[in-house]
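Shown here is one chain on its own, the form predicted alone, set out as structure tokens.
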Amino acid sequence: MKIVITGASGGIGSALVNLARERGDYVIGISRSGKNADVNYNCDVLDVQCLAEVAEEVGDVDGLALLHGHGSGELWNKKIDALSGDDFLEVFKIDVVGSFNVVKAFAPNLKTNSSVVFATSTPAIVGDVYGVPYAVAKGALISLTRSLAKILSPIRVNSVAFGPVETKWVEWIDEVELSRFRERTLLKRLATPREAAEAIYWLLSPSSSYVTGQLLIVDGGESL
């Protein structure tokens, strides 16, 4: 497959790049610091012109994985009385508008059997006391997934809702709280980035050829 991955330098993004290349796929990374893709473009997801130029240069693609996102420990830990409307707009702009920009730029490159996958999270479904703007934006991505599945059909569009995955957010909370995250899962542990990447890869691949418009929950049983 020929796959485009945004957020290719992040925890899950980097794991997906490595996994796909191990399996013989050609990977185009879009990130500010990624280096392990076959080719990487330093392109902001809010820069529509840059995205259009990359799409024109890349040509046809089989898969599009939207793994970028706003990341701030300070915002993650903000209490409700300290949050502002701008906090929500800042996250929404990158996570939702940025994702739409990427899909719009690459839509002409997608073929009948191509697949688009968004990364969202279980707090988008059940809520959380941490990172409320993130949860809200990820909820919007679920809606975007279902709408684009109808609009872009027969191109497949799905999303994955992740529970706690061992990425940079674990540095934003103390060990006691991190232990609580582990205990909330039935498997009593965090997922590895590789496990998260496997779920995305399945949705990108022909193995999920009859799956579209769906939300795959990969959370170790946290949301049960």
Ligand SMILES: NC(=O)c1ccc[n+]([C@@H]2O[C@H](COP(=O)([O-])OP(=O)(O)OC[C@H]3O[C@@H](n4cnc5c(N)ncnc54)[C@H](OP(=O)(O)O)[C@@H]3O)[C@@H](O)[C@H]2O)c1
The other form holds:
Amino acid sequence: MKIVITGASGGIGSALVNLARERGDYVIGISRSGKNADVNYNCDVLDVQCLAEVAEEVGDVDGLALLHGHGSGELWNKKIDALSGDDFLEVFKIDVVGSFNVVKAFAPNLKTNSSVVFATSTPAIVGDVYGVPYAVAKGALISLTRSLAKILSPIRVNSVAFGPVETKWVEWIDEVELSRFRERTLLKRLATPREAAEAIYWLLSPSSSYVTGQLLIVDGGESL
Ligand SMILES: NC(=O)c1ccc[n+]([C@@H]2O[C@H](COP(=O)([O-])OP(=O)(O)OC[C@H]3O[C@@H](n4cnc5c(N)ncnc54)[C@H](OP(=O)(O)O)[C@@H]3O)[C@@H](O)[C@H]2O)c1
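For comparison with the form predicted alone, would you give the structure of this protein in the form predicted in complex with the named molecule?
First the chain shown before, then all remaining chains and molecules of the complex.
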């Protein structure tokens, strides 16, 4: 497959880059700093001109995985009385508007049997006391998934709701909180980035050829 991955420099993104390359796929990475894909473009997802230039250059693709995300420990830990409307807009801009920009730029490149996959999060379904702007933005991505599945059909569009995956956000919280995250899962542990990447890869691949408009929950049983 020839696939485009946004957030290719991130924890889950780089795991997917490695996994896909190991399986013989050609990977086009997009992030502001990534270097690990077969070809790397340093675009901001809010820079529509940059995205359009990349889309023009790379040609037809079999898959698009949107794994970028706004990441800030300070914002994640803000209590409700400290949160402002701008905090919501900041996350929404990167996660939702940025995702829309990427899909819009690459829509002409998507082959008829191709697949688009978004990364969302279990707090979008069950809520959380942390990272409320993140949960809200991820909820919007679930809606975007369903609408785009209808609009872009027969191109498949799905999303994965991850529970806690061991990437850089674990540095934002102390060990007590981290063990609470582990305990909330039935498997009593965080997912590895590789396990998260496997779920995305399945949805990108022809193995999931009759799955579209769906939300796959990969959370070690956390949301039960
Ligand atoms: N880890 C988890 O537990 C978890 C759980 C649920 C959902 N998710 C979601 O899964 C996705 C990946 O998570 P992760 O933990 O791998 O995140 P991460 O390690 O923080 O990586 C985030 C990626 O987004 C890119 N990025 C951020 N802002 C960007 C912008 N304006 N333009 C272009 N690229 C941008 C970063 O690259 P540059 O800085 O190089 O631009 C980086 O590659 C995110 O959407 C996250 O919200 C993660």
